[in-house]
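Below sits a lone chain in structure tokens, taken as the form predicted on its own.
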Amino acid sequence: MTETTTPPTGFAVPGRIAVDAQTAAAWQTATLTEIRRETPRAATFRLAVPRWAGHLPGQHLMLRLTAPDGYVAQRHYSIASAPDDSGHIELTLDRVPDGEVSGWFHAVARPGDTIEVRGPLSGFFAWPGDRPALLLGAGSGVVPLMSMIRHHRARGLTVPLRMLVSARSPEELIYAAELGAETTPVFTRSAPLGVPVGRMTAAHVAPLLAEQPAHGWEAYVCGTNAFAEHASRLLVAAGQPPERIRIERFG
């Protein structure tokens, strides 16, 4: 997952949350403690990071792997877990074809392995839990949005929160067993009997904008470039102010 460091033209959003530069720049050692399968292609990796400074839902980190021959690979990954004081964070990774880092995690990594991380990074896509949030994600774009949902539940927040998430099929819907009434899934290739198949449309988005809270939604969109553009257009067409759309892209 990579950060959109600057919003696209027409989508500038005020209120970027400050990130401690010293903390964000410091590498530290994390130990893999657990691996959980989410879908045939995605798994969650739980890391013990004793000196983790804490994060806000929606933030990400930089991860670094160093091979025995000194070759280094670095990637940005969104944080899936809610902020807590457990000294652990979780990442959910799709296995990307020919992906160096995701391939290592899925095929080689075992509990007890160590890696390097630094962060948290990005104050643009962070959600402090103090404003109504409308979340739109596709595929592994649900990962930072799930951090927001988990935070909402863990803190017992009453601020409105809704999510639309797109997946190819029920089998590829990440966190399927954990999603609740706040979430509406959209399936693009196969779906349960009676559920329409197709991409996200105005018919999915418009009802959420129609029921928006008094002060309106802050929209968070995460997915591929194509999904981010499509979802953003749907939001604007339904009446969401462009300056209140935050976008994070990957791929």
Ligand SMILES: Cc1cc2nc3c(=O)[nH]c(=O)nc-3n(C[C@H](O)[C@H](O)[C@H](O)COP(=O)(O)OP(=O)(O)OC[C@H]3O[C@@H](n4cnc5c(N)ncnc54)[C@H](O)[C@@H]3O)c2cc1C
The other form holds:
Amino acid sequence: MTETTTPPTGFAVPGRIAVDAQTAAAWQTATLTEIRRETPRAATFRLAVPRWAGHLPGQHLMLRLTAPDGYVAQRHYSIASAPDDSGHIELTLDRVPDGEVSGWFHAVARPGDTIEVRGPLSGFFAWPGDRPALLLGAGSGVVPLMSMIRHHRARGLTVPLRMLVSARSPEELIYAAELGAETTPVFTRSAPLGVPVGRMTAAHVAPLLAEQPAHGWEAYVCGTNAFAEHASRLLVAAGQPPERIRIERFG
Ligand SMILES: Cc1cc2nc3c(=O)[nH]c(=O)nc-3n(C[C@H](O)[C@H](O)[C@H](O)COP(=O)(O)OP(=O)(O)OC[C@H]3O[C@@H](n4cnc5c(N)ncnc54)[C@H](O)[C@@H]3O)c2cc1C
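Can I have the other form now, the form predicted in complex with this ligand, not the form predicted on its own?
Entire complex below, previous chain first.
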């Protein structure tokens, strides 16, 4: 997929949101204030970041852990919370087996601990809330998409927003209690009685594309490389212009 998106004629939305380079480069201290379990494998970590410059839904940050012996680990994490002026942001981390950083957060981190962050980063995957958005996520790929949904609700936006989210089972669906009529979950391993089990297919995507809001959809796809490939193929096959598919890969 292309890295830039040209807005449709007559629709004044920039394709790429400018990210202030100085803000993006400056490390700042964040204090962990709360840990909330989301699923058996995922938890949300609320951080107080007093000098946070603000973000747009969809953006991520760089996080740095430094061990007492000076060893440093850095990873990217999407911002789960909607932009607000609380001086806090939230991240949701999947626990990766033997994962250095996610393992520390899940097994060691406690409220009061400090870490470092810099950001927000990436103007490309940002959604300012001004264009119809079709969101496709899998696993923790739902995290930046949830920031978009929370923003849509918090601001009372009326621009169309739909989400297809894939999870292994209802127990592993992150933010399950918060998802509403905008979301269709797809379960790949086990599902409630009467709900089919399987991958996301054309049958999930086609009805959403058929809705075609004015100016069409901007699609945001987030998940593993394999999911990103699969979901973007489904979108293109259903008629979504490739240049209007934005992809964030978690690797
Ligand atoms: C832009 C961006 C945003 C991201 N946002 C999020 C987010 O919101 N939430 C989130 O949980 N993660 C997110 N990630 C992934 C995150 O950056 C880390 O890669 C992840 O937390 C693993 O780091 P770790 O230090 O725990 O594991 P590592 O110590 O780096 O890896 C340990 C082992 O696990 C394997 N591994 C690494 N990552 C994964 C994975 N995702 N699934 C399965 N195996 C893996 C490695 O190959 C290695 O064998 C994001 C990545 C990017 C690039």
